[in-house]
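For reference, the chain that follows is the form predicted on its own, supplied as structure tokens.
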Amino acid sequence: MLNTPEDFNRALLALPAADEEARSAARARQATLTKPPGSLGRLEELAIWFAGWHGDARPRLDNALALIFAGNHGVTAQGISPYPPEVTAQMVANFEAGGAAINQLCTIAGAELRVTALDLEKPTGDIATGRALSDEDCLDALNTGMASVEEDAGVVLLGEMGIGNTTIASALAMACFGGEAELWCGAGTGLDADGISHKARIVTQAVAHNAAATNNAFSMLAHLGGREQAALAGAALAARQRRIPVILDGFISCAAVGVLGWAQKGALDHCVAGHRSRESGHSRLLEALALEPIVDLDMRLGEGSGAAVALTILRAALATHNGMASFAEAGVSDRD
């Protein structure tokens, strides 16, 4: 549990590494399987990555856990979304009733879905004119995210819901990785060109207003983030501490967790990007974080949908890695 902002920042300096012995053994196994080397492409890389974090050259993927965190944002008062904040709670109810896209995708991907609504009746502060969260509120959200990661989870998928949170993601990305706001701001839930320009002005104002205070990971989340962003960061931290692999969703999840990567080199080594969102800033953010998306399907829904689709690909990677015969086992001649 994190009791102070310093606890969070210090935790980023003491992150465990992957098991290199398991990773090397998995790589060696790939070289013996009945296929030309590298012929399964990214599937081979994913299996080796997963083996390293599980500490097993032939790991199983049990207990996939999809976590969605939902929050509301004071910046919506600036007219940066075509939808009202009430939609956040309405969509949470839809998740809980099983009616959203993520419910269907988790079913076919074999993931248990957990949805956590974070004080929806209490929007954050407006980042255009002040800070988003008090230190206490930010710590509460971080701890909620950390507590959501079960110790026996085999993989964690991270998604979110929150009207206005593409604006939050744009502000975090800009503050961490630079560039003009126009490079980070997209349509979100359906803004037109004028709406995107207005959004960029608000993001520029927010980053400038909070610039003096955003000099470490905690302060970045507290000043420019939101409750769901802090919870996502907390979940990613807890997963790393337990060496649990993570599949990130789109722009918002990557921006929230990207604060860890900005603050500490290697902090996201246990993470893969589930997909490339159509939200315009996501490709730039993936490049900044050195993350290669597993799928690119022109999606921009959020709510963990891209991560759930990517889970099916990870399952394919492990099925081939664990189930294929070696050349010796199959009686097939290997290369000279």
Second form
There are 2 protein chains.
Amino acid sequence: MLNTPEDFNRALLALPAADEEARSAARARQATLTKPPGSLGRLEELAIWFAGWHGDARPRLDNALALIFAGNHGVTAQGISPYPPEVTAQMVANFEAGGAAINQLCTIAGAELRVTALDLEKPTGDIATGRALSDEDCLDALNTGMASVEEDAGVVLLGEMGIGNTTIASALAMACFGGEAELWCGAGTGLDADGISHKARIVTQAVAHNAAATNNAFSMLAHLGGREQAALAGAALAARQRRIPVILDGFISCAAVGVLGWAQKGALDHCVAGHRSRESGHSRLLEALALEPIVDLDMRLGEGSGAAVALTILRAALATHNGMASFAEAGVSDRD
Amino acid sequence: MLNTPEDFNRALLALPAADEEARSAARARQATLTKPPGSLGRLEELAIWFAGWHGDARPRLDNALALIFAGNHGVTAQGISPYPPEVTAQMVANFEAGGAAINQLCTIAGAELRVTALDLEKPTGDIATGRALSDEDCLDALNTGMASVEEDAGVVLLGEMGIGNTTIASALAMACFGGEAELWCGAGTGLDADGISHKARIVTQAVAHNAAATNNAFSMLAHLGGREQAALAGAALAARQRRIPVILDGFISCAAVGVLGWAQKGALDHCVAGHRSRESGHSRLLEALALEPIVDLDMRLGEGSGAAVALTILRAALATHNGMASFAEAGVSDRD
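Cool, the form predicted on its own is there; where's the form predicted in complex with a further copy of the same chain?
Following is the full complex, with the preceding chain placed first.
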């Protein structure tokens, strides 16, 4: 529970590390399995990474938890989305009724879905002309995100819903990592070229307007973020404090949680990027955060959809890591 | 059942097409689902492709069948693999005992695994100095592959095992698509640079030696292929004749089945490439066959492992396609 903005910034200075012993033991196990060394590629790396955070050389994956946070944004007044803001609440209802993409993907991937709607009737302030959240509202959202990470979660998937929130993500990414707004702004849910240019102007204005206040992680989220962004950052922090591995979704999730990585080197070591979104800006953001996406399927939906697809790959990684026979067990000749 | 080499070549001229009506209906359905148009990217394309071959706008995926064919190769006498040829039979035993990567991946992906060892005690002829298979032996392997495709299979995954068979794949790819052997030869199970250079010399020699005889699909497989290559090609053909979609594995599977695509335009329309292998040559081959891999995880194991991982993505594609609510059903506002 965070009581002040400083609590959040200080927490980033005291993050636990992975268990190097479990990590090394997992790496050693991989070398004994019946395959040419390294031939499972990313699957091997994922299993070793997961082992380090679980503190177990042969880690089980129980209780995969998909957390989706939804928020509304005052910046929609600037006409930066082709969908009306009511869609946020309508899509939350769709999540609850089981009709959205993320419902089907969680079923396939074996994840429990928890959807948290964050004061949808109270959009944040318009970042083009002011700050998004008061300190108190930002703390509330951070604490909601932190409290959402159930203690027995084996992995946490982080996704979001919020009409207008690619604009928020672009603003956060630009404020953290620099560059022109055009580099961070894409079509979102379906803007045309004129719409993207307009969005870039709004993002430029928002970043300039809030520049003086965005010099630490908390104020970055409070000024240019939103409720779901703060909740995502809080969830990533709480997961790290419990050494729970995290699968990030696309541009918006990475921009929100990326604020931690911007503020503190190594803060995202417990995170993997589930996918590379087609949303322009995501590739640049992945590079800035030194994250290598697991899949690249031209998706750009959000909702945690890319993270859920990536969970199936993590399961494949752990199944091979834990289930394969060694050369000795199988009586297979190793290389000459 | 093929009785003559001509039967095989003629079969390639009479391949059924996908059901365009089901394909169009699936495409139309995608446009109604609660997401921005196109935002599920490759998942949408996979669902539409699958619907076309199943002849059903909302196709179920039952009975996923992973076919792994194993063979031995006389070309191992040329020292082109760091593993001894006995490993082929040992790995088949490992598949049968459930200890290999593909066993774990089939469990995760929900596929039935069928392993067919093809006369492992009779390696093919050394392609560097002769032809791989007699017409009769090649027909036998093609027919075995064709008979392996069970009628009720909803999708077929094609993989292989065979010490030395990246050399075979390189020879087939070079003979079909041209270019220097160096472009098609990689580390396989773990050759060093000298080993790869040696392999490229052997491949050059093999392609030159058999050049006069490799002007049609059957003779290509008989002269430069092997038993598992012919079985893979036969299985791909039988699947096409029954309009069963196919997920190809990596370099070796693509090179074997690629002979069909080389011989007959459109022959691989029912196939997707499960993954991009790290084996050098695979990317070039995918390009030659106009196949876009589903995942790229730096894998290079074979055994159908990349195809099995891709099956999890196909399941995600079908789950969203079949399970999502439409805008109208969910009461979500469509774009302005």
